[in-house]
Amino acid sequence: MPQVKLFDVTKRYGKVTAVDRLSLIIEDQEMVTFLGPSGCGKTTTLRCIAGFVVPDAGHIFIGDQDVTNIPPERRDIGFVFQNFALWPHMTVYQNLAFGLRLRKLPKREIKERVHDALALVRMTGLEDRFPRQLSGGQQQRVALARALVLRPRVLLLDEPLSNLDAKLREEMRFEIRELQRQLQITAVYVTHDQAEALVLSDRIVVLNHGRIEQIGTPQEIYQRPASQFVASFIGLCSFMEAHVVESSAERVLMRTEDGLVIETMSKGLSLGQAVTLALRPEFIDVSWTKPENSQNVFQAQLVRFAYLGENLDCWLKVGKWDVRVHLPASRVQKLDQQLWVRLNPEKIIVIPTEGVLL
């Protein structure tokens, strides 16, 4: 049974529509991530689910209960805040026990629940420490344990790793995913970090201006983005504008405005149709001599690069277009170096101007 359902949820702040008629079903035990840039509506949507924000229109269900106008404490949710929000004057134990005491649970049960929650996040033995005596990663684990100690039906996480350093962020996102699977809990996660979304999610909801741009698995979002916005927000991508000059059962040819003719595998396109070609770096072959196979092969010029260790993040000029690729540092000699690129017809993402992927 779906655990969270949103129907035409809308939230406005003055003339600004933060969430615009958003509808979504989140299944039981599913990990769904809201992904998008600042101001896209992801945190507002999460806070509507939590009950911290009341929508102007629409309905929100948790299980089979309409919770649209029910206060947060009666929604059976756990919430992990971006800034941890731990009580500085309370010990770790007291932080976790606070919500349980408000529910008037017996002392013995409170002790057992706190012990179990700390064990889950590997914080056993630190019950008597205050938040100021903990590292950032430890504070994040305590914040997570405080949400889990309530044994909620739904766990909500609002950019919980944004205040951690890069290495710790990487470690914690794997821990959160493993914990969610272990507890078999429904979870909704908010982030603007594409790597977090790809690692954590069963499904990703890409938001833009309060609306859903695309919903899909990480593989679907990455390999078949429904719009240029989604393609540019998930992973590295270069773009070319073109139109269809030949469309048959055997092949589809596109011509860019500067005259490059590119073959793709997309079907169902009509002659003259305007499209955007999205190119992932890993699907572009680069060589220093012209390949014998001339299909989708073009001369390129190295115009910029950035050091990544063994590889370089390189910008190539192909016709009038900037194309990004990763090249071995040992092979790059100088700027303006002449190269050849081959665009894999099977891997070119074709996005019609209307935004519908074919």
The other form holds:
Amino acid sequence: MPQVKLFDVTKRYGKVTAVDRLSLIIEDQEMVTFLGPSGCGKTTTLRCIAGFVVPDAGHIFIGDQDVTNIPPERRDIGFVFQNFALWPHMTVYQNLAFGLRLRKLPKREIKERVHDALALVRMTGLEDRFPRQLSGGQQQRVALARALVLRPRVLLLDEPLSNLDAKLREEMRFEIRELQRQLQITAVYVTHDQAEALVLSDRIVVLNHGRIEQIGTPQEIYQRPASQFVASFIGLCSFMEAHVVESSAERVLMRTEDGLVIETMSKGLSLGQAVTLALRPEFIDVSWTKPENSQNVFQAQLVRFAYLGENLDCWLKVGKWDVRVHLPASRVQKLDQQLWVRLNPEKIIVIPTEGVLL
Amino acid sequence: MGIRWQKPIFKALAIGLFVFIVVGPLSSVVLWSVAIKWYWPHVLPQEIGLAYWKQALGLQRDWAIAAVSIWDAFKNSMIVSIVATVITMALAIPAAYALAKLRLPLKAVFLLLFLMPKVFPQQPIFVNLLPVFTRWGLAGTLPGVMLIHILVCLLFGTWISTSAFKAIPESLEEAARSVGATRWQAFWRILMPLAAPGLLVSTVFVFVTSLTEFTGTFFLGLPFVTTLPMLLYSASGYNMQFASVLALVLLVPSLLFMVLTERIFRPEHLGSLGR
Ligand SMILES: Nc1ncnc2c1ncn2[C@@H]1O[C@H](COP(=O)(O)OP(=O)(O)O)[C@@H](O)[C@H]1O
Ligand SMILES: [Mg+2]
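Can you switch from the form predicted alone and show the form predicted together with its partner chain instead?
Once more the chain from above appears, this time first in line as the rest of the complex follows.
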């Protein structure tokens, strides 16, 4: 039952508030990801949980134990570092055995557990290598094994894959997720890579300026982003500013300042309220001839595109707004091409803009 | 592409410079140490022999040759330098660790205090220390000379050791903490082995500094404590042969140390303290 609980955790560095009254409960056996841009406080929060950083205020619990002022060596955690942090003067075996030896376990048990941990990350047979004799991917596996060999209560990972090449990174995502499930370990994973977060997490915590922007499952975060920041950070998204001009039981209409009237399905909005409309590429149907049904259909102009292989990443101008869509390469002919877009009313994400009334 | 022909040229230049700076004066020192008779304008000594060496090493005693046995001074030098080095490093290593790894509120002040003796000329400091040393019964004693050597060496020792600790990524220590090592255990099992090459370099520097220390010993040790540099000083000027013998003897321990540590000597160990 080692839940991890953070209550109002705050950490300042001079004028910078790296972590700002952050509260969060991470459930037993859950894998939670801290996601956010560089400098948003992910690492600092993780290091607070590890005990490398003592928060200025707030409390941290692991299980029922208040660990706020307990040094890292007594927190029973495993930590995987971005730079692997294997001890260069020790072999793989010695790296893994170090913590077990500190616990004065019998030699035979140490041997068994090191062997098991290496098998877990598929590194059997490399016991006598030194870290410098391993590839980046192998080093990361050893680092993972070193963190797991002690069977910690919580596994903490700080951008563990960011030093690996793209292909390996993708493989390792699944492996880490698989290991976490298999070992039923509570894990906190820090990344700035949204794809990693979507694949790995039970829940994603989106951070910005040391605060939580949104907590939710990958689906919730993707489909119902709570703010423009979240919407733009996860997945591709285009935005339009608008305000509510009709809000009845049948339909809700928004009007942009350049006069586009867009129907959405969102409820609970009041007349005149300012909103941001977030559009994912897959919510937008593009046609080359004017569709018959004219609901939410707007004329658009192709202004820029980038080659992605089968698809083109396209920038359209709809009214004054930039809208990103992916189109099959075969259908795009030239720039300034006239198109029609239909914005699916059920899918448009409506984010109320706080405090602005028109 | 340019590197291909630049490299050998660099190498040749470096070697040439090395020969010019080190071997040039050294060869003349070697010549002087075996010169029995060498008058101007002769390019080479007119008469060579080992008389000065024999006399210096206590193998003969001939009043006609102006050289005394160096063994007492050699013994003093060794005792003082070894003890001073051990104590200096015992102080420098923890200080370096603290400077490199801990967040000390008064680090800047501490550093400044530390650099003070290097900014001020040393002679007035030593002269002012003399009454204090006399009161404590340290003037003209081996412990007194050791103390002054420690004061002189502590800066070098701490400086280079700090770089050795700073070169170790923070995460290596944290990784140790995360698997259950206390700060103390992490220090001994992770930081010390990794800092060892740099600390060894630091030790060599301290040892050589102490072995060749002159000013402090001159003011606070003489006339009762004579070290090799003291002998060298009194011989230089009027007795080039004996001075050359001494210079070569002084070089031996340093060279030995250099050879021992050459393989682990890396420029980053001399990196800056302020990083
Ligand atoms: N040791 C430190 N000293 C000073 N500022 C720090 C320190 N660690 C982090 N910060 C600052 O705190 C903020 C959050 O940093 P961090 O937690 O590392 O962000 P992230 O991991 O999300 O990129 C940044 O503005 C960073 O500059
Ligand atoms: Mg970070």
